[in-house]
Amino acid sequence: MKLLPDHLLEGYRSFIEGRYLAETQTYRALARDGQTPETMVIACCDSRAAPETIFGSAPGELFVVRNVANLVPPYSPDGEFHGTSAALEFAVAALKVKHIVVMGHGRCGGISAALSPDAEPLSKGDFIGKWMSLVRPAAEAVGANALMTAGERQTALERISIRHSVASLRSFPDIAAREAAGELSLHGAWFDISSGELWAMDPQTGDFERPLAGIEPLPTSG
């Protein structure tokens, strides 16, 4: 039995002979001095929307947590297991990040599940269904809009859920305090996998707009 799949080993070979070789001193400094990222990104675990790739980040630049549909649960110190909240706690209290970005994306499977409440659960535990209940009220409202197409409902809920997660961030006392003191800024972003477009949320209106509208993605065929 192989220790790792071949494609992972080939990828590692490419990394160690390429990027690591070119940035050896950076990696050694990170190992010696620790990480000091200024930005945390809360992204979806979808394999097509990796924030390090989208933002072209160098080692140590982004502190990333990924979960289904890039959701942030409300502050709830109840003694249960809270992976996203634990990552937020570390980023804010230990790393002192200056920015938190909630980044969603088009064609999100978690959002699709939220818009299909009658679909058969993937497992008896229905972990995805429970997790996506965080946006159930919004999903029910968007899903009931018969004037929108299925694609429009999908995109609408993807963006609404980003606004919802940014609001949930402010339920964490340390985050709210640091934002009020001007030490931390909260952002929303949405990435279109098909076109490569990046949209950012206006902090005042909640609308999404393209911050680099003058840069056109390469044309696609088909």
Second form
Number of protein chains: 4
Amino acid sequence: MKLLPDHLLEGYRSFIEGRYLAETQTYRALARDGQTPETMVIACCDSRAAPETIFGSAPGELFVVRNVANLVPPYSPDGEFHGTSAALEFAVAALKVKHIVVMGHGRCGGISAALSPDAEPLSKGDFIGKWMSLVRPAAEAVGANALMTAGERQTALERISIRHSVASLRSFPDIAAREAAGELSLHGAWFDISSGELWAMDPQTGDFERPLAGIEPLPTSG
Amino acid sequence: MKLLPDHLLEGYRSFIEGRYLAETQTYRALARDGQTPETMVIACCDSRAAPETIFGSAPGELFVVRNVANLVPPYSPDGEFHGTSAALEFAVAALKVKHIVVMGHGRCGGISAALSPDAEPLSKGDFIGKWMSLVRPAAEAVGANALMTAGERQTALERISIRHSVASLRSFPDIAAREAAGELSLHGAWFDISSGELWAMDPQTGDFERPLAGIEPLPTSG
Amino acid sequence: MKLLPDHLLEGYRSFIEGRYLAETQTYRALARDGQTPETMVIACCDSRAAPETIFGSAPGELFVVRNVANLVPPYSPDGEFHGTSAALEFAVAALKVKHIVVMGHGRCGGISAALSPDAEPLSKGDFIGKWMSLVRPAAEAVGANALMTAGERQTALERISIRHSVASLRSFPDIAAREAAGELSLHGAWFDISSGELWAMDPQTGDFERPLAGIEPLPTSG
Amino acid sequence: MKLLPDHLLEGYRSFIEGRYLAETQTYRALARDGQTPETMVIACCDSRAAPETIFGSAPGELFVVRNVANLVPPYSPDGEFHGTSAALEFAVAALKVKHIVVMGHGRCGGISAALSPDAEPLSKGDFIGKWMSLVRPAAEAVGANALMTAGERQTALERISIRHSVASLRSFPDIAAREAAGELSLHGAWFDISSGELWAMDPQTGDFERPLAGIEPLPTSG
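In place of the form predicted on its own, output the structure of the form predicted in complex with a further copy of the same chain.
Following is the full complex, with the preceding chain placed first.
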């Protein structure tokens, strides 16, 4: 059996002969001195929305958590494992990032699942069902709106969920304190896979707008 | 306040004017037809080890979970939120990926924390402490080995942790079943940030070796 | 007292010395032969969203109804005056237009009023209140959604209202018949005053997308 | 099926690349600050008589109602929908416009229909018949005048109808009050499509004259 799938080995070869060769000194320095990213991104697992790709990031630039639907469970200092909370703690207390960006995207499978509450669980454990229950009240409210199209409901919940995750970030005492001290800022972003449009959340209103509208070269239509 | 940090907007501009422009049809098709990645990667949040970068991946190629130290909590169908289990369920039951790769890397901050059990918690919640307790027995055993250097203990636990996560994958009934049916294969990988070396786990022995040894242009200088 | 406001006389002078002079033969022919517009537009009274301006229209090109919030009251052959129904009848039965476009826009004052049901009537007659009651059920449903921002509720109702008006068009037997015969097509459009973006309704899904996305030169942000 | 007719998309492209590009700041300000038009125009749906074209208007300059034959139904605070009354209420009470212009034009199809009472209704609903009944007494009187030519009867009723609509405006208590207070002035205008002549109503006598006689470059040839 192959140690790794061919497509990974081929991709790695192109990386090592291209980008790594060009940025060797950067990688060496990052290894020697450790990482000092200024920005943490909480993104979705979706294969079409990698933050390093969309933000054209350099090695060492983004500290990235990826889970289904880029959710942030609220602060809950119990005895359980909390992967997202652990990553937040490391980013804020150890790396002292200056920005946390919750980044959602269009056509999100997790959000879509949340809008289909009557679908069969994917497995006995129903882990997606439990995970997406973090946005269940919003999903029920949005799902009940028959006046909006399926596409509009999906986009609405994707954006509501980003605002919800940003609010959850503030439930962490250290995050709230550093934001209050002006040492940390929280952001929301939404990427449209089809059109390539990037929308950013207005921190006052929660509305999403396009900070670089006009440069995207192509239609939104799928 | 800026809607998004400048470095993200600049990076996005280079993406949209470069890669997105070149791959527009791919993005459109991925939006229209949905994602069909063959491979899921469980990687670390570390800003120096983005799997899309190291594997030179195309949009739609990798379904990616990223948490601290690329850990896989064992199957536990309780009522709690399990972000990693939710992502696994979605990848295996909905996307039917053919490969799952647990990808670790050198100089991992989470592993380093696990090897410093007496350090102060990063916050009252001690989320890193709880999260890394997933590998505590191994961390204690390795940490007690005074014959290895600190660097050797770090690398040893990084690799033990990858084997541990691969074993946890098999605690999920659906994953074990699909692996037994030859529909899914599980892999381990380890990336050396400094040298750019990629090491892959031998599924029989658990040893790590370099599937492409020789193409990496540079020595493993620390 | 002036017969007409100065700004109208000045504007008329520029028209007569410019466009009219250039298109005299067109105006003469349109007077002699009568109008034969292919397209009817139902637009809002808003001073920022004139269809002839946004669609750069020539004289004779667009037959235009403008009322508050570009609404279409449903077919109701009673004894009352129905200005919009009269215009539809003339456009469809006499002019035999091939297209009817319901054109809404962002920041619509009528939609905004519909989302503020508890505001004081503008006058004893409360004509706006009665007129906007055409979309009251939708306004109540959307207005109740506290998870969406005020801006999102406004845009959602603007688009729902366009779909509602297109549906009302089909309540007119002659329109339904000519559409079924392929002699008439119904469209929805939405104009963003700030960004200049034009969004068009997908007749199958009702979703709005940008048929010419990418040519708009400027940000959406107000 | 096309989302929008080609001629609209082509016109929109010319708008966005031309006028919108030149007046972007105006549009942005109008979006941000809202509309503050000083003048409301009640015009006809006719494709040859767009007020923004004839008055060379800037975005934000004219609040425009367009219905068949630019009629103003009298004040009638019943339970019915009154699109024109709603627009008047919004313009006067919310926008506090300083001028209302009733603008008619030559060769008006609605007026022509009113002068052909024995013609077949355009549809079962006979919406044009009901709508034009607003000027029926005048239409009958003018129609009975065998001493005038058909063209003279048409022009006569077009102008009588404008005076009639201006009188209807005064049946609205708020309009009458604001006119009496000198805060609002009412005007009549008539546009000759063929010659480009603009005629304005003398508020004392009701006669129509040409406020800019002499600048129109062309004779009133039919």
